[in-house]
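Below sits a lone chain in structure tokens, taken as the form predicted on its own.
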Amino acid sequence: MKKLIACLFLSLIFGFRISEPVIAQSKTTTSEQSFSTGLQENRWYKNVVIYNLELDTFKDSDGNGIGDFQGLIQQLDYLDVLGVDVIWLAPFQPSPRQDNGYDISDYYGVNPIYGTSGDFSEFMHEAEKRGMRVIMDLVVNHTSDQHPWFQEARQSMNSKYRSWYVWSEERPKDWNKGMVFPGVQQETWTFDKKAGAYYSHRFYRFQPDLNFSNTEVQTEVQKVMGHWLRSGVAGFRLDAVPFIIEDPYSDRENPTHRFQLLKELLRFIGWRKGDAVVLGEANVEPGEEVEYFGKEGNGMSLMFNFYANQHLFYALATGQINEFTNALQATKSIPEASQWANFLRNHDELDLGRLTEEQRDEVYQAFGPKKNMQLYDRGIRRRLAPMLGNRKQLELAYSLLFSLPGTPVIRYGDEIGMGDDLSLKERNAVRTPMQWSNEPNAGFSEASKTDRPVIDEGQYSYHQVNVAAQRRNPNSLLNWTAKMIRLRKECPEVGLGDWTILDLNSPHVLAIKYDWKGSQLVMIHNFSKEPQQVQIKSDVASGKKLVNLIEEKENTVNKEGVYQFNLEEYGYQWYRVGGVMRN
């Protein structure tokens, strides 16, 4: 009792989140364990599987070509034998969807197209029986121009509305710097006719940006953040974060920003839901992510690690090593209640921007070497598996996915390797129906013609990549991400614990030593498309068996009193130390 009323009164006061332990560790620990062991335990962030899906393009349900709330109950199980603990669902607020909902026309409803407010709950009822939580994307940097917050705030100065947003009576000197899609965007201030002024936009014009420093605002967020937490989801993933906090009045290009903000925003969710997350999207450098995480752990949950995703790429392009593990080094010092999300592909372009020109270059020649692959003079706009082309380095990537230090995130349909189509617009390339089956429109719906076009053509395509072919296969890429995923949940080491990269003397292994409560993991990846043979000293695991976890075969010391491997093409190996994971 002692320990859950300090539990309690450290959530409030700092902002831990206190929740049940996550499944790996449902038995009750000891009162030897430390009072740190158990709060790190029950960050149930730590050890999920992060799964993110468009109700657009997911499944549909009653024929009208749009995803909805009814056909996403219906695919739940599927969701729930993958392995999958949270849903991460983009907006489905009422939107006049020029950017994916992105563009929030009302921030407490459902878009009819998607169902009622009565289907979001039989939704939310419907996870929360399977054991899933759910986050939903939370857009405050900027709202729709058709919103009615901004069309009073354009009929008058003296609208209570006007300073709701942010206005200049003079074109800004930087008023096309800062564009957040260079080559597709023009300015970053329009002049509206109406208002008789220019108006902020670091997104598309028709997203005019919410002036974070009105007090107003920042109450009305909190209210949308609080209905939605009521309503049962287990946090946000926190869009665009840095536009959030800037002052949009400093330099766009070095703008100046204020944490204060983000902090009043995460405060208030720490109140409203003690064990509520928030999964930050804010593309930083090393040492940035420490205002967003909070120096004592008290920000944002967790964020997606973009710097070492654009490394990782690189050394899946290249074969080499280096420049992956000086980014994951480089990141590696985040405070004990925070995480990073790793993700291969999400809804947006594959962002290159941190890497050098030189480096960058050679990430378009290996993965989008065409000049209709790339976006917005810095990222790749392709899905996963065409990028790579070979299943080998596919399950390359997300065995280094499930065993990098962080929380995974998977892009739906990247468990079947689904394609791309890089005739539709911009980013709409990677957000293309989800295929069920061989049936007309991949099984994803009924209707004559579908709001996104199926890929039906090509190696792609539906008639051959599908869940339905693949759940019968039990040698297809969906049942081998299954069986990763089970892996992962039983390795909590890997969310919870200590790491270490070991030095193998090779630029194409990379190798990561967990260890956590006693139990220990050596995670051994190949990046080069020829076979490797490396060695691990003794000392590593005090010369013990190496139990490999994904194939029947153990390691052991050797003559020379080393561990050796020998990893083919892409190879790549999970070993528990002495073969015991300690409860």
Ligand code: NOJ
Given for the second form:
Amino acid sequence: MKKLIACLFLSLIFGFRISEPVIAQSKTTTSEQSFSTGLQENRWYKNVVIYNLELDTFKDSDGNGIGDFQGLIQQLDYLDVLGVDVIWLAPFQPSPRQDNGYDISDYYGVNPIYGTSGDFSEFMHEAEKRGMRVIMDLVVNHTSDQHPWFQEARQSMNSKYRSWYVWSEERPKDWNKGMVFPGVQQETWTFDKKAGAYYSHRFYRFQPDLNFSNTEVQTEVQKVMGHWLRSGVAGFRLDAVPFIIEDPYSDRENPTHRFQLLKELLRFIGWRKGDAVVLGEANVEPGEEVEYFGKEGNGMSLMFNFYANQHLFYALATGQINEFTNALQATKSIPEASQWANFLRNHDELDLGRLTEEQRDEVYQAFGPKKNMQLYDRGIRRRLAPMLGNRKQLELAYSLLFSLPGTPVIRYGDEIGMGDDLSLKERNAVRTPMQWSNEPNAGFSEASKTDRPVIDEGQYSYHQVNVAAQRRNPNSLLNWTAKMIRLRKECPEVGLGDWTILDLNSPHVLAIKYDWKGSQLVMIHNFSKEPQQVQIKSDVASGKKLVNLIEEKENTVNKEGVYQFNLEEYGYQWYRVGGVMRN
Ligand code: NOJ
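Switch from the form predicted on its own to the form predicted together with this ligand and give that structure.
Below is the whole assembly, all chains and molecules, this chain first.
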């Protein structure tokens, strides 16, 4: 007890932390409040901009047509100046790359096509020099079927690795249920001749599921995490979380989840690196996130808000905000330490699986009307710019991304409005090389042929859309995005504050108010393609002037005692209450 009091005392004086929570406590009692509020500001993941990229398509330094670590190092200044705080690096370990690297064959290595372990370390060093953190994909639900563990497991029942995977002697009754890639995948249990048994795979057949019931597997995964944390990563984007923790022998379509497994993984990370984050990929219904964030605040720090994302696209498609507002409200109540990660597009299809069929059809109609734009019976395999098709709505979408409650995640290339290549299979449509300039291969590579084809035709070809041209144009999307990122960082209220949706009585205009440490923001977005007028009651902002943070304008209470807002089509306005500076 004495020790504990002494420790508490020292920690208050010198500000060090006693424990090392990945996630600290959830809402606390009044007596704990000030301690908890103090810690909150150290939760770096709440006020950062995350940028997702794949090495393959970012920058090729050695002319073999595939991007690599040295290429990425060359472009770090670009990311730095754009305002990126955190790079989320897609899988870079050795892999047959049948699923964009999400099929790993050695967890501890670096795929030689991207460079050596030395190149990886150089990259980490260069990122750190610029104050950038790196999080990496942790893909442990499954391995590649080429992984030596699986190869050995197949050989015999007595193999040490047999029990590292999930087997069934008989064909399970739901062998063709619960597919993640319907239309492409035929089954979730496949017979392996060598093994003489069926193995489980929620994803493609070349991705056998690891058996998380096996403590040896758990220990090995801890080693993998420990290894990469030692190498300097700031955390992980945890792939396929619900599948990692599901009981593979339970009902495929309504599986049992073992949250204790997740807790153990996170506890380990917390012990190894106190401020490491876990950004979870778990596309769940509202209410289910509680278990993932951890009821006691001891779960994942960040989770993608898939639910809000799908309803946001519904709002963008229809101009109606009602469902989106409901989705925000439905996902509002999360523990204090937790944070949603907001995104527009990612490296997969735009998943619309949580919309009703009618809603999904409306989004298809607006953004992916042709059959070849749709994928897996639930989504759209297109980039943001061609889907929205106009600069005004693109800006609206980005302004929302930066002003919604949570942490924004950007997909490489979206900051310049890159397009897609629908001739490529499945999700590869949105994985084409970064368009750096109008030089051959978009300035991405000096190879005679690149591994992934560059977009060289049409409105979105690299001749039209590239970084070099946009850098020189003050009105480009690139410069606009950089400006908005800067603004977002000057508005910590968004990442850290409490928020309320203001009642405007408009089907098209969304207004969110943030409160943080006596400072307030009001962000207004018009989803309609027509101009809109809305009013906000004066008491919402105590009658103080509202200072527009994007244009040199102010808004004051009118004679009727309300603030009046005129929004152009797809217009967006950010205001700070009382003055331009934060209190
Ligand atoms: C989710 C990833 O986002 C996706 O790209 C991948 O195919 C699956 N997990 C399997 O790892």
